[in-house]
Every structure is written in C-alpha cells, then in structure tokens.
Amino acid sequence: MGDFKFPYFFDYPPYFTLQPVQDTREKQMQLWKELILRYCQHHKCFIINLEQEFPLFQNLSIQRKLSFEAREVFLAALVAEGKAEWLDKAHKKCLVLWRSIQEWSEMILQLVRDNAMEDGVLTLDEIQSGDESRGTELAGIDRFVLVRALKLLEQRGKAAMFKGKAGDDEGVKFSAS
C-alpha cells in the first residue's frame, strides 16, 4: 500500500476482532481511529463505503480483516468525535475528516493569500487540481469537502460562490476583507 507505514498492531491478529474486554476495546478503538485518520490523509481518501472492500481493513499477510460490525464501530467512534460524518442514514458511507471543515477553509484562504488571489476568482477545479494547489494538501480535495469549506468562507464574508455557464462550472470569488 505504497510508502505508508503501518503501526505495530496491524500485524497482530486480535486487533482485527472487536475485543470483549472494555479496557482492551478502548485501546483498540483509539489505535484504529488514529490509523484510519492517518491512512486516509496519506492516501487522500475522503469517503469509506462499508459495502466495498477497503484496503486498510484487511491484512493479507496475517489473513485477517475487520468485520463489517468492527468497521462500523470504529467509524462511528470517529463520527462521535467530529472526525467523520455519515453520508447516509443507513451508515454505509462515511466522510473521513482528518482536518475539520474549518481547517480546510483556512487552508483555502492561505492558498489565496500565497498566490495573491485576494479579490480574485478561482474555479473549484483550479482549487482541486490547478497549479496553485499542486503540492499542497488541497490538491485532490474531495469536492464535497471543498464546497463545505467554501460555504463556511461564504458565511464569514470571505468568499462568494457562483455557477458558470456550463452546468458543472463552479467558481468562487474571494474577498480581501
């Protein structure tokens, strides 16, 4: 899985089974929450679909994988901490937020400042994959997360989103104030 460094417990079979002893389960939960956030950040993975295989939740070298219940429990714990959000009522799709929407909005403002784009206009595609964002954490940002961060900036009077002539052409005008 690339150059991602897995923690020691990833090779320990019992950590792939929900532990019945409360103290052990709490430790297991903390380790998995940290791993999920680190893995998703490293691989820029924003959405985990519990109905699809996800490489993090299995270790082929020890022939273990997390049960559906364990995956749901660990993601629900992240949701409870505000580090993730369920995208559906059935709790099958989860948005992982290794950075808060507030932090993403601050990173967008920093990108705008660094590129002297105050009072300028960028398309959402430029923020996601343009020259300005290349090499930054914003490169490849999930569109749903990007729009939420921009809406937060809009509420604060720092940006105004608009639609272009094409249906999928969206932009944002930034304010220097």
The other form holds:
Amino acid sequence: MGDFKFPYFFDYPPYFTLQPVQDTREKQMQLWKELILRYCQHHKCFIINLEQEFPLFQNLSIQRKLSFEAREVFLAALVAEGKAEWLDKAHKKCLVLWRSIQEWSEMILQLVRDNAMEDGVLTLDEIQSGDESRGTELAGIDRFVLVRALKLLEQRGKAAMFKGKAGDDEGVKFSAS
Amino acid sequence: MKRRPGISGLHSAAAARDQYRSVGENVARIRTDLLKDQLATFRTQLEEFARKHKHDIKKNPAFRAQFHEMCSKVGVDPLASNKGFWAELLGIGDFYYEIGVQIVEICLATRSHNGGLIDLNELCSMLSKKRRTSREPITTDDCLKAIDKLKVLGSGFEVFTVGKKKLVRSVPTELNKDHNQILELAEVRGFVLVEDVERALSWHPGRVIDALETLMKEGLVMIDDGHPDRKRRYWFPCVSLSSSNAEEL
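Coords for the form predicted together with its partner chain, given the form predicted alone:
What follows is the entire complex, opening with the chain shown before.
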C-alpha cells in the first residue's frame, strides 16, 4: 500500500496545540480533519477511541502530542461535517467515515455486479475478507459499517440480510439485477 | 598713433561679445547634439547587444543582473512597459509578469500558515519548485524585481529586512519596532519564549505579551504548549527553517 506521507504541518510543533486565535484555529482544524480522514483511509481504520493512544495524534520526532481536548475538538468537527459519528453518548468512541455509508453501499453493489452475484448470496465474512473483495477497498471493512451499508441496500430493495443457522455467519441475499 | 576707445572700438567690443556668445551657443548646441548622437548610438548599440545576447539574458541570472545594471546606468528601463520595445525584444516584461503572478499565488497559498509574511529565500525556493518544468532559473534578485512591479500595482507587497533575513509582506499589516525586534530574536530558532525576549531586550513581561498577542491576532504567531519543559513557545512561521511547505503547493 505504500508508506503514509505526513503533511508539512505534522512536523511543526504549534499545530499540536489548540490555537486560540479564531482564524488560526480554523486553519488548524481543517488541516487535522483532512489528515485524520486520509490516515484512517490509508490504514483502514474505522474507529478512534479517545481513551486510547492513537498513533496519528503524536509525533515523537518533535516530542509533541495532541491533548485530549484537541482530539475531541477535531473529531467533533468531523462529526459536524457528517464525516464521522460518535458511537457513545460520552463521546469517547468515534466512527470515522472516510467513505460515507452511501458510498460503501455503492461499492457493495459494484462488488456484486463484478462477481455476477446479482441474485446471489454472500456471508458478511466473505464480503469482509473473502476472495471476491480481495484487492478492493471493501476488503477489511468494519463489520458495523458493513451492516449499516447493507441496511441501506435493504431499504432500496436490493438486498436482504438473514441470520445463518446456529454457528453460521450472517448473510445477505442480493436482488440487484 | 595712439589707439583710442572710440565708438567704433565699442562697437567692435560688442560685436566681438556677440560673436563669442553665438560661438558659445554653437558650442553648447554642438555639445548637446553630440551628446544626443552619442546616446542614440549607445542606445542602438545596447539594442544590438540585447538582440545578440537575448538567449543569455534569459538563461543566465548573473548576466541578466549585469545587463540590468548597465541599462539603469544609462537610464534605460527594460521593464518599463510590458508592451514596449524591450519587452518585445527580450520577452522580459512577460517573464517578470509571470513570476509576479506566481509570487502572488504562493503568498496567498501560504498566508494562512505564515500570516502574510514570508522569508524571501523560502519564497524563491518555492518559486523554483513551482517552475520546475521551466528551463529558466530564478534568483532572489528576480523575485525582488517582480515584487517591485507588483508594488506598482498597489498590491500591498513590501520587502523589508529584519536581522539577517529579508521578509516579503503581502498583507497591509505593518510591524512596529517592538514587533520587528521580537521577529529578529525569533530568527535564531524559529520561536521565542517570553523570558528570552525579556532578557534580550530588557522589557517588562507585559510589553512582551502585548506584542506577541498582537502578532498572534495578525496570524503571524502560533503558540506551542507541548514542550516537555511546559514553557509556552511562540512560533513564527514566516521565519521557519523548513521549505518543505513547497510540497503542499
């Protein structure tokens, strides 16, 4: 996949401190929001837990890390933009939607078409890590996100999820032709 | 026979004076004519020179600088008009116009990072990176000339010196003496601590904070509270040592 390329501001210490001046703060937020999305997409990271260390929020080479408050501010900004969602009321866990649920559902449809499975059946596991999704962006998708995307397809009448027999994985029947 | 200053003598004197005067005028006129001729010749020769060395003038910055000096010595400004003879002949007007536009682009793009102040060398290096595909190298001298042209357009561009650095200002904010002094201190490491300024300039902490806060409001300074020693640092993006910003453009 290639090494992740950090932007210039990541090596500039002041960007790790929440700036008090409005204009400067806005610029700072914009830079961090973009970085968070890009980083998560590159590393296929869907959830950021504020109570745990997240490698993106510190730069050891300049001895700086984002404060808890700063991380919350940046993630809240992503949420406000619809590019992320809080998974809990306490705002400690954040789902990062570097692709929207809508986009994920489109990708699933594409996968279905590419594999001539318009009337076929797949288990969720297969979508996440099976042969069909290998090499596509769907590979490694978070289960929670996958279910949300499939629910969207259900609403459109393109799919129907079902629970497997005891021990079996959940599956989905497509009606996408 | 004695010579007496008679009327005729006076007449002769007057006539002589007239004659001298007209000769004098002639001489002056001849001198002016000569000068005009000389200048015309010189100008023709300069034009010949420019024609012959057009390629070198465009490609070689040192040669270009010397050519400009030569022109200014005889009061000829090759940049005077974008559509003038010189611009046509050398395409120089376009060259500086092009650089000017790119300088404005760079200043605008970096403004939110450095508040509208940028180190001349950093600007020049970003300009070079931007013009990577062009075959003509750019010097700080070229940048300064282009900025001069920009000034004529009333675009608020100004170059000023602080300590060892030349900074290009692309916003109307002017720095006062206090600000300049702090800026100069910041050149050493890219940032200052309040105690540094107090010590170096023998100022009250109040005066230091005031100046720093104004600079912050102008977008020229960012705070940094993350150092292990817990002391707040005030960073000046405009005197930062990195030119990796260029990658972002």
